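Let's start with one chain on its own, the form predicted alone, as structure tokens.
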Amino acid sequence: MSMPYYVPPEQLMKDRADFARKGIARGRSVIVLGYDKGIAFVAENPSRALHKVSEIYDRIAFAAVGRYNEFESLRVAGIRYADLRGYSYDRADVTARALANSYAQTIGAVFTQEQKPFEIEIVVAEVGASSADDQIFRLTYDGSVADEQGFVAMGGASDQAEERLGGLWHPGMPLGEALRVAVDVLGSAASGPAANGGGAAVAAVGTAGVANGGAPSAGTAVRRDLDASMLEVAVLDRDRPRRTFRRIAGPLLERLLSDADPTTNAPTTDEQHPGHPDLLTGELQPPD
């Protein structure tokens, strides 16, 4: 009679967590930092369709990196039960830390019931009437929650990211020197096809790797130029009345992103962009 084949329960959750890591490691880095005026959200990301960043509430967003199809259910499950909440109670009563709370009990019970745990980290973000209110939580495929101060980096190469960042930022920064600092810590980031030049071709495509960008494979630290194209932004703006989430891209990117610009702030006021009143670009004139 042959013996059933055992594996002892910490061999099993290392194999778990060595999975989901390498999974994680393949996607690039997004980054989520503190501005003068609110939470700023960078990521490499060319796609216009398939998002790393998203609104959740009225200041609350949610940022991720790993597999697309993985956190996208949890962006959607994060909506409905912040609109239940919302509806059932008040608006005020909506939570980045409950918010988190729930999305780490999800991503736990994963991890140790599943067969295979979520390839996911995700940030979830609330703006306060100031800086020093402002909530950023980071969860990781186990179902950790770690509270972020100022800023954190997810994905590929994140500890490296996260050291440059602790660097270059401080608090008080206006919009384009804290985007500015995000690019060049993204650019700086060791990346296989991206240090080739590839990484741009390789997210454009539509399947539920995009958000990963490819499979990088172990490479040295090669400088990028990242332009605006490239890049996916958004912000949590303080100043904004109810929803403060706003995408930022085009000419206004550019001059936010430009040294010899003097835009440091995006406007408070929206544009008329039909099916996106979130979107920011400076091609259009604001409503009268």
Contents of the next structure:
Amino acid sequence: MSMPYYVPPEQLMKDRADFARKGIARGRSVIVLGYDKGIAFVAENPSRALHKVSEIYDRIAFAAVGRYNEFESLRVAGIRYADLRGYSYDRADVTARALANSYAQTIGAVFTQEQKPFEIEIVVAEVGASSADDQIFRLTYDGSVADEQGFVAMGGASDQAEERLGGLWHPGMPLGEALRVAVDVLGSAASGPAANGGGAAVAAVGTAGVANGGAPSAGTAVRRDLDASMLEVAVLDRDRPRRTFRRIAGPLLERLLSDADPTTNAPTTDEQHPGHPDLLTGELQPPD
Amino acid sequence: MPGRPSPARRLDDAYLSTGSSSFAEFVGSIRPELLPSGRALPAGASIDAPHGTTIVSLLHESGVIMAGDRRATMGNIIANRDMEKVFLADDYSVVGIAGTAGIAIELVRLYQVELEHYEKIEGAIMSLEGKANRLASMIRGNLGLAMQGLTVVPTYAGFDLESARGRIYSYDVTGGCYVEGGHHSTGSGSLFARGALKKLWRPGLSEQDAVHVAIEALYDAADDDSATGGPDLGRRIWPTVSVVDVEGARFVGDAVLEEHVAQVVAARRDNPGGAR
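Now show me the form predicted in complex with the partner chain, since the one above was the form predicted alone.
Now the full complex is given, and it begins with the chain already shown.
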């Protein structure tokens, strides 16, 4: 009879953490930041169909980096959780804090008990009546939760991105300015290998890369200009009644990102263009 | 208790499984007692519960109107004078209820979450036909209660973004779903409201005229059906009127309704039979 090798729990957890961090560092980043009228979510994501940012409930949204299939199942679980709670109690009883707790328990249990930890990092954000009441919870692969103030950067090279974001962000920015800050940070952060050359870059993330936040070896931090077509942008708009989540795309996003254009905030309606209620494109609307 | 959403617990496997994007199916699998159809009455039991009465809906040039009176009755008692029986189902559709009020309102609440849930999970709006069929299957689920007297018969109306026109769907108690032509009415006063709609409706009515016709049809229903409430001028309670078109679903404001009601009442003062 063969005896199983003894692996000290410290080593086991460290290995799992290293594994999860590598997976996360491979992907493109997501930035969540407060602005004067709500919370904005900016992801580098050229896909129109596979989202990294999603509505959860009236005032709650979700953003994630890492393995799509893993955070997608958590996103669906969050919507189910919120809708069930809202249906059996009241819409006001659905809170980001309770959802973040459930996520933390789930992710933590997977980290310690399952074969493989989740290779993801997620943010659950809830927009409040004023920016002081906004809540941003960041959850990492091991189930730890952090209550963030104002802004978060996740994914490849998130440490540098957060540092840079800390220098540029201040409370009460208009949406246009906040988005430009986020795009600047996303573009100047040393991009993860996936952003440079596709998914076959596992080998490129050595232990050194992980140690400094997943950045590829020094010297590759080339500034990139991200345009509207490479971004997935959404907001939780504080002033909107009931469902506050809106995606921002098309000409509206281009106008918000442009320094020359006077558009600084998302319009409250985009109804000339019927379709999915959560999408603002500004296609038929003159600038405000 | 398995599956109960509690803040400090790991999410049940049912939350994380790749199931359907239907909220009703999810609730049925995890908390079946929350569904209207999740409860059974003892055989042969019957309950006297408030009933909602008349709903009218009609197409107009750019969409569809749905209106309901405000009375709920329990036997010969008026249970409620200002009940809302027309609800916004989502951004492009409305649902009106006739039948046992408690069950109907619960069903509408579930239906609203069902549509929003699908929208969030799929990132797309369900087709109007799909939404009408989802409602049909929910009514079908209520058949057991309906056979014991707790009937719910809604009307569903919405704006079809594919074909850019309004549509009306009616239902029977078994969950049969039927596309209606220009107009439809359900509930105890529907016999009289339908007569009025037949005479007053014509294709291509303007929105204003359609609101007027809806109020007149409800007036006729209230005139001849004791369970349908007429406009209550003393308490200033007007019918609920909703409009759905390319701009979305919304309710007509009280000021506009008051004007229409005043016109209808004034026109009938010297002509109680409503002859034209």
